[in-house]
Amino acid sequence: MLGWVCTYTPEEIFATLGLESCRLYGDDRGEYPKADLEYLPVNFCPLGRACLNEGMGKGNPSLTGVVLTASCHALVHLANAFRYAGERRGKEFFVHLLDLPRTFDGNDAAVRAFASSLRALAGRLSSFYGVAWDEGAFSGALRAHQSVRRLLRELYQLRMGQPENFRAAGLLEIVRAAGRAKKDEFHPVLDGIVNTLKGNENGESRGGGSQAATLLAVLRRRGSPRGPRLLVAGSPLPFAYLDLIEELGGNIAGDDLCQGYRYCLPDVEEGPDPFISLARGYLERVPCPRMLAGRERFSHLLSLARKTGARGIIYHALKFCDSSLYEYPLFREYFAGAGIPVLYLETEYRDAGLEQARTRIQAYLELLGEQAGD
């Protein structure tokens, strides 16, 4: 089993290879061993440190390496605890960390380093493993891949929608759950769930079976709140944030978290050279705060803003994450100048806090309604 953390991780390698993998979440409760103290100091990135303990505890022996990307100090430094943790276990364990280009503007030059790092990634894991690249398995891992992907973001066009009826929490579980999945399991389970959203107010999946109804229930949100629309943006959000802002009338119409929407983007179109293919689609999709490119995100999530009727921004932060820190006064100052207020969060990763965030979201609720004449 691989593990991996990064949306610019193409799956699709692992599927080829014959190789299981799972996304890395960290618990974001904070209720987990402290294995991470071992291996990283305190001040270091939240998420990093619940991706290592999630991956080298002891409730998860299966995990044989891990592919992380070169995208923040933080994974830098993350690759290299787990290089340690998996020697300290006393057997071999894979662990590669994926060069990722800082820019992309459609040149080709990116593309071909991107290809040529993804294409080193499969050489390395190729022989690893002693597994073979199999085309007839890259097409058939591709489609897969692409159909999930597709339900995906048919779901979050669902919520847009009607987000006083999603709760934003039970949809980051089922982007959480296709991250840890095999696609060709995963495709009839998502189904299952998108055709009960269409055609069927009970709720009662007509798919997917006990999953898809489980996936449901944490979906669905009790009441019809009447509050401003919102997105949420920065780094990945506690759960309970979240929940917190709907318990306080927040109607959360969609996001640009890696952990959400950014992982549903990739639209990958099969060339004569896969790794071509992978590296134009992951490249190609809106840029993440890491890249430099932050101009093109802003303009997106405006647009993403106005089409929802998103009244606000909640921007998230981990704490010690360069990315959103050092992006976020540039952000303020975008959306400030397009007339859309930004509240600013920042969290360990992890549930503690919500009482002294309860007032702030409040407050920045009750601005918009006072803005809006509510």
The other form holds:
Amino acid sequence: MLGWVCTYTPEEIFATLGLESCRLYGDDRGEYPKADLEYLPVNFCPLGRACLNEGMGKGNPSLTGVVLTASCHALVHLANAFRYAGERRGKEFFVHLLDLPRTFDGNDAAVRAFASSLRALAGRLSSFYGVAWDEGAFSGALRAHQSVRRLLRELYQLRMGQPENFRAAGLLEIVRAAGRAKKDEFHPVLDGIVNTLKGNENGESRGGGSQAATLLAVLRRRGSPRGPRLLVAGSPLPFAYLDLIEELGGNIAGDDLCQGYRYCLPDVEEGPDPFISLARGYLERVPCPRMLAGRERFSHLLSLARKTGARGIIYHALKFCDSSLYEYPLFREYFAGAGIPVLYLETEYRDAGLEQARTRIQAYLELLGEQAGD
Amino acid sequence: MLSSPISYRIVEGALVLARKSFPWQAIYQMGQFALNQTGRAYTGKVPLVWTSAFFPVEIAWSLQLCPFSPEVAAAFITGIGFGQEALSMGEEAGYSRDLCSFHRCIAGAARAGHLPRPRALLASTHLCDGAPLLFQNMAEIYNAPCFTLDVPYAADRDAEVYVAGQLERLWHDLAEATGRRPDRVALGETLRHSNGFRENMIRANELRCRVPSPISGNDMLAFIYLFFIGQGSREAAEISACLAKEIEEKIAGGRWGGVEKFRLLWLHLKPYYSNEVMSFIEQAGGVLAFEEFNHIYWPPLDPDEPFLSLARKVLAHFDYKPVEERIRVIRELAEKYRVDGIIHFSHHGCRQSTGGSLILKEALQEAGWPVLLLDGDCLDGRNEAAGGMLTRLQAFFEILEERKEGCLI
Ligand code: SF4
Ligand code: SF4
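Can you now output the form predicted together with the partner chain? The one shown was the form predicted alone.
Let's see the whole complex now, leading with the same chain.
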């Protein structure tokens, strides 16, 4: 089983090689377990620390390696920590740091560079695991991933129309499940969920088996749906914060999160060279904050706000996440200019601190209400 | 005041008068170079480009542009006592206190209008995640184009070609944006100056193997200016030549020495807001025998293949590789400079350097070197990590002392 973290990691490569993979998220509840601190300092991305713990902790003996993108120094050092910890434990552990261009304006050079990184990854995986690349398997893997992503986007569309009926953390939990599952097995589950939501009012399950029923249950909204519509952006945030926003009346109509909508976006068209196809598909999706595409990103989000009727944006920055922390000043200015107030939340990828956030979120929702003359 | 040529003439006059008080003429010359550059930056006669710390600045010199390092400016602003003000302004602008204080300071100073307006900004993505992100924001403030050099982590042939291709494109685009004519002869000349700087620094570094140390590490950290701004300029080649010659003469004259209680290897930069840490080390008999930043890690540049060789230089950085490579280089330096201990100055906002420090410490300790991770901040004295630095240094020196005593027994 291979672990991965960043949504620029083409899972299609693992599936083509017949390798199981799962996205690491780390635990976002409670205090830091001690093992987090072994090889990564305290002033370091808490998501990275949580993933090290998940990957190297006792709970995951099946993990035989990780593929991390060189997206930021957090992941670069996470790769170092995995390699080092693996060696210390005398465990043969596969660690690969995947290069990912930082800038992309549609130019072929970046596509070629990323494709060459992907080819190198496939080569290393093949020799480490003794598996072979198979073009036929690639086409199948591509189709399976595309159809799962399409269904996830459909789910997002459904939520956009009636956010009041959806629990945002539930939707992210479905995205999380997709990132951990074999896509051909997950497809019928997702299909069942989408059909159920489209097909009947009372939420009776229509296919997808017990996993669909469980995931449908987590989608059910608990909080009061009276407040304004919102978007959530920034770094991955603990689910408890999303529940709190909804409990206070906010209706989350869309997100720009790598743990959420951005995972569902890559649209990969099959072409003569699978690595070029993957590279282009992944690079062409809406960029994330580390891609140095400030205005392009913001305009996507602005049109999403207009489309969903969102009146505000909650921007979450993980402590020590440079990609979000540097983006924020520009982000705030841009959306202030567009008449959309932004609430800034900072967390340590823990649900601790929820109570302090409660008052700020409450005040923010009231402000949005006043602005709309509610 | 900053944009008036008279200001620079006054300061230059003061510098000339104080010439004799400089411990090294190379430092005096560097002061003059820095002053001259700052004058050029603020008076706006030559198109100014901001360059991030690790961007191959030869690109700017070859187009006869005036490079300006905002990181160096931030250290200078802090050194003259305006750091806190700039940091606070950066925070007001939305820059979290968890970010690198160099960048918060730059953001604040830019907001207050204290920094010279760039015609273009040049950032590279390797080693510092923050710089390209900050430069993107600054490009908005100044309404100037930002050129980003995307540096892959794997330093293979594909990566060389990718970086070289970008450099070549960037060189032409930058020329166009600043109204300069791209001239391959001038580029070749720039690379020769850069090679001169490299060779002279290697010479100076070799001389520094002498025990006792012929030059203080604190003085050597001042040359960071040449690393960030100077490479490719005639001045940097001349100043580094002067430095190597002065050290040589000092050694030849037998005029150096002093008690060295502990020889230390210093990793990352130092605090600029106060001299307390450096003075404490000195008073305790500690000597910075060498600093990670002064290590020359790249091969000579080839003026016939300018972009490819600049790409190789950029990709050669030992800190932009698996942490084992940094460990290997630090071990080599520790042996070469016969140090008793290693201090990693863990600058609060620097993910690159601090992110791998725990692994680095464990590996180096296993190899036999005492290591201190000194948590602090280069510019922000308010940072709580900065408190207790002297106590930790004191405790570290006690360990070094005990080890020495142990050796004698
Ligand atoms: S949350 Fe930020 S720092 Fe952490 S891995 Fe993602 S981009 Fe890097
Ligand atoms: S100290 Fe680190 S984070 Fe700060 S500018 Fe330098 S490399 Fe970047």
